[in-house]
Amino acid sequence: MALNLLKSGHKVVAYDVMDSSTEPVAEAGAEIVSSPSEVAKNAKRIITMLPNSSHVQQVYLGNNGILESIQPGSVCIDSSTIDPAVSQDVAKQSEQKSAKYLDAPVSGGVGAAQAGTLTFMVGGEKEDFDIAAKILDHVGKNVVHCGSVGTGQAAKICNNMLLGISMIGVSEAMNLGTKLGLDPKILAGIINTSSGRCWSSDTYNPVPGVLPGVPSSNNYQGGFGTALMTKDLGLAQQAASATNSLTPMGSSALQIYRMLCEKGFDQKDFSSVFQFLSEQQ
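Structure requested: the chain above on its own, in the form predicted together with another copy of the chain.
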């Protein structure tokens, strides 16, 4: 993302806990500083991308954090996938410093980040969104305004919860069909032209050999890891608890992916749930 911003002519001031992460950015012309707070001193458009809620709290609210030295009128764009309630809290505290915070989680993975084709789901006020969109247009190809702060997270979490459910559903259907004597390609063909059609079946089929170029045809390497899917399903359950939403399938999906993590599938692509369900030991 930083490289794409530099390419498009922006000045970039960067920080990461790992020097190895900032090195290629430095080589491409970015100024490297020593803390989030230093970034905020030097830039009024700030993009963050962090593993989970507690990291976001630390980077924004902690010692040497962004809010320590943020300039009035700054706009922060957080592309982490985290609890929407945390996004809303950080936005409120930013507001108290006369700065804006938008949540803008992405979908598309490492490949889309490099190619500049990420999708951004953005939560925040319309005028702040417009400012953010001008920057994000250089690193993504699809920047969607979802609503107020937190709705970017909500959209990401809901989509990924459905994705996890669908992937398990496709895996169960393909496994059952094969055991009943169907050729997996024929079954996939029928599903893909019928009411069972979904991305997990027609674009990312979990059965080895049905589609070329997907993780299932490459021993479940690459793609979207089981551990990350488990994290997103956990966020969905946290949000469901906070809003008393009934999500029986989303809850089961979390249990199943957590089981995969415990049983040695955590580093495999999330479509490996087919392998887990179908293989006998």
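Under this definition, the rigid core comprises the largest set of C-alpha atoms superposing within 1.5 Å between the forms. Positions refer to the first chain, counted from 1. Quick caveat: nothing in here was measured; it's all calculated off a predicted structure. First, how it differs from the form predicted on its own.
Core-superposed comparison between the two forms: the Cα of residue 179 travels 2 Å or more.
Residue displacement note: residue 265 has its CA displaced by at least 2 Å between the two forms (rigid core superposed). After superposing the rigid core, the C-alpha of residue 167 moves by 2 Å or more between the two forms.
For comparison with the form predicted together with another copy of the chain, produce the structure of the form predicted on its own.
Just this one chain is shown here; partners and other molecules are left out.
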């Protein structure tokens, strides 16, 4: 995302706890600073993307955090996938600093981030969304205003619950088919031109060798980690409990991904559920 902003002519001031993450953008011309607070001192349009709610709270509200030195009139765009209530709380505290905060989680994965074709689900006031969209249009293909702060997170949680369910379903079908003697490429081709077609099969197939350039064909390295999928499915179940929404398949998906983490798949891509299933006797 930062590289695409640089390519579109924006000045980028960046920070990450991992120096290796900032090296490519530094080489492309970004200024690297020593803390989130330093970013806020040097920029009024701020994009963050962090693993979970506690990280967002630390980066925005903690020592050397963004709100410690944020400039009045700044617009913060948080592309983390977190609890909607945390987004709403950070938005309120940003407002007290005369700044705006929008939740804008993304979908599309590493490939879409590199290609600048991400989908952004944005929650915030319409006038703030219009400001944010002018920036996000340089790193995404679909920038959607979902409503007030927190609704972007709601949309992402629903999407990722469905994604986790569908990946398990595709993995079960592909595992069954191959054990019945079908060539996985032939089976995938049939599914992808039939009623079972979905993104988890035609774009991100979990079987090694079916598609090039996806994690399953790279020993499940890269992509979207199993631990992160487990976290998102947990957020979905929290939301389901809070709204009395029945989500039996979402609950089952969470239990399966928790088991994968316990079995050592936590750092592998979430499509590694196929590998787990195929190894069971």
